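In structure tokens, one chain follows: the form predicted alone.
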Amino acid sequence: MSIKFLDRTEYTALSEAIPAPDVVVVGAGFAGSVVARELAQRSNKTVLVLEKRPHIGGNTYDHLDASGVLVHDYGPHIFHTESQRVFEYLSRFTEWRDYQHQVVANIHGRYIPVPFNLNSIELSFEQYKAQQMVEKLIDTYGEGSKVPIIELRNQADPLLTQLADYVYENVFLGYTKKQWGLTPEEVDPSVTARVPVLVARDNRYFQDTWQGMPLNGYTALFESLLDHENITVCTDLDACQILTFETGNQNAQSGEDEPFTAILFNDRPFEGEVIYTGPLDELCNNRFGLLPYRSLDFIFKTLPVKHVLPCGTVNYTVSEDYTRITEFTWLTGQELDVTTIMEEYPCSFEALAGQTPYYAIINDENHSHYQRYLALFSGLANFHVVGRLAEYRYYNMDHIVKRALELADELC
């Protein structure tokens, strides 16, 4: 690896001597790193990547724990995509381990595949009724389709209604309340649509064409992605210490909604491109208050056995305070005499020290709140937002890479 790394102390010492880059990228996750690589390579731009954390990789950062298990510090991340461009692009920076993720729900002590599918029905109902439900689902929706549970509950057919109520009560309701702190009816439909009933016998959690895990882990992928002579990465440095924003008339009493008109880099006017992947409220010192997010707490446990779970992840939909447990050796394929599991506890995000915003709470009120922040940057043609936090929406990893590549296409 030959990434040009600077830590906060080194950057502070050298900042006066270092010329301003062509591009400043805030955040070394997928969104920022992909744009950084593309602009550095395709446009021969000098790129400075600023990362608040002490490591690259964003929420996909992984490392070997004390027992030698490759763990994901911010929750499990499994790559899957229908985009050939995204798959081929990332394949430039990693080889892949063929891995098809499976998830089961622990429903009153029984392991049931999720998404809830035809196999799940047969494990949950007596044989004759299960057969009727399977036939009815196939006749109504067609084999291979994915039916959102909310839509299934609106069916008039009593058999499908019974199935929908069972899935709603045992798979969906408790998990959703824990995950979001809301009832399913209060959660945006774009979120609930991610929890379907699958009219098939495919026990994989994802059905995408391309699936797998980076052979040597995500951090190694990012080390390759950011390894370019035009890229300098500065970790453990808050971009708010480097980038500031001015409004048109600094001497007049301006309203708090007045859009910014200039970007300052180290207190000097900056005309290059700024790619921002973090929370907009944080960049604006929370002037309109915190944007609502859900956060997560994790508890890692290493156990002296080969495996403790039947597959990569077990969801706890009707019991426990945590939503799921992930066992990393299933994901990595490591053959060890120990294993590491991770319990996942959702919680509200309050911007406490060490707390990470994971999921935007999407509704009309919060969207308007976000748009108020976004409007502050409307007059800056060289300021671009990309990614989950900066766009205040949910993206899978491959969608983030696709968005980053599309932004790079525009800027190149």
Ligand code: FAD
The other form holds:
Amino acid sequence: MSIKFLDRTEYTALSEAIPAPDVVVVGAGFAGSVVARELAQRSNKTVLVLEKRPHIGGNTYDHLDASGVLVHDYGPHIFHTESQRVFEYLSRFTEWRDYQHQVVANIHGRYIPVPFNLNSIELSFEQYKAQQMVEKLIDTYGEGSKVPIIELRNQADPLLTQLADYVYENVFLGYTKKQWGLTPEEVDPSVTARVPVLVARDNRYFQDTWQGMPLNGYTALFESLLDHENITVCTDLDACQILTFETGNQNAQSGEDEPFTAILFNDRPFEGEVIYTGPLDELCNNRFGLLPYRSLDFIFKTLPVKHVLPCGTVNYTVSEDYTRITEFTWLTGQELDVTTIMEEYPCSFEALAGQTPYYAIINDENHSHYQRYLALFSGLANFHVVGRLAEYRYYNMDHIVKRALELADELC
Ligand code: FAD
Ligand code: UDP
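Given the form predicted alone, state the structure of the form predicted together with the ligand.
Okay, now the whole complex, with that chain kicking things off.
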């Protein structure tokens, strides 16, 4: 079998004639595709997936470039999870390549493992001082612990203060200013805590139990996930064009904050389930203003050598305008005579044509702004938001799959 695809023209021609589906899913990333599959299979519902991009897979979409390298169009994606359910679920749709991601920071021309760990200390300080720092870290936090840089900076001990200052200056400050346009103190503590100081001799970027890359890539995984007789996927179609919302009382005092009372699909009332995985501000014509996001520009380069980097990713923490370079052949394990790398240049999201909102900017003000949008949908029992954009959260792939499975459990 293969996925039932409709393009925009076929959809327009058919939408008048075919019965409305039981479920409409907006977005063919992990959030939308997992819910679509579960409702199609477990509840035997007909599901229409609407995707505005020309392909499935959301931000994990990958394809072979002109040199035969499997590249990730929207940034490097490495799968890692502590959830057995998520790993076993995805294993129904892909085999895995055993891959443990490694990252080094380029600090004034020297490669230092990140997360900054006991090996990094020994590469960065002279032997006696490094040994003292290692002992002090283990005594204070215990071997194997993960210490957020913001927490380490609060230590009064002079040796740990020296270490914290070094890591802050050389690993976090420059990178965070490029990535967010803010200092590490100005971003939510959970953001820098994603990459803590690691009290261990472990050079892997992630310590999760299950890690790897889909053996044939993410797009192939999605082709299998969405391959079900009850699912139709329509690409190149922006759901905002066909999914609209009504408010019951147009003259209400609350005006633009008046919650929606009905969903219209192709201008007709729709009572099936709607799963929305895109940004909420866009769906509401930005009526309360754009939700703040950070975006990225990517530059790909193909070079006639086997490898240019020492490992999957190099972070540029004290120099360059880009934050990091990733070399895809480390991730895929492809043995080729050429290699393709990707540089990431962060920028603010202005909703310009072709720009993608990649990262929600987590703070209280933005959370309230998001909640104002979410409240518009509070009266619609058949409208569900799930996903990194729709929930305005900084979620990894495995979090999203877990949340999508939980929503499906609820709806089945
Ligand atoms: P998305 O993948 O964004 O999918 C949403 C889909 O909805 C998109 O395809 C979009 O086009 C579509 N859509 C939106 N609005 C509409 C509309 N109106 N009509 C139709 N379609 C619409 N996670 C990891 O676990 N490991 C990593 O290494 C990792 N690396 C990352 C690197 C970068 C640069 C970024 C930005 C993220 C990374 N992530 C990583 C996070 C990962 O991308 C997300 O957790 C995951 O892809 C979110 O899935 P989603 O379905 O919620 O969103
Ligand atoms: N970070 C940093 N230096 C690094 C790696 C990460 O300052 O070498 C900070 C930075 O603020 C970044 C955050 O930690 O945005 C989270 O990093 P992660 O690698 O998890 O970001 P992602 O892969 O999600 O872009």
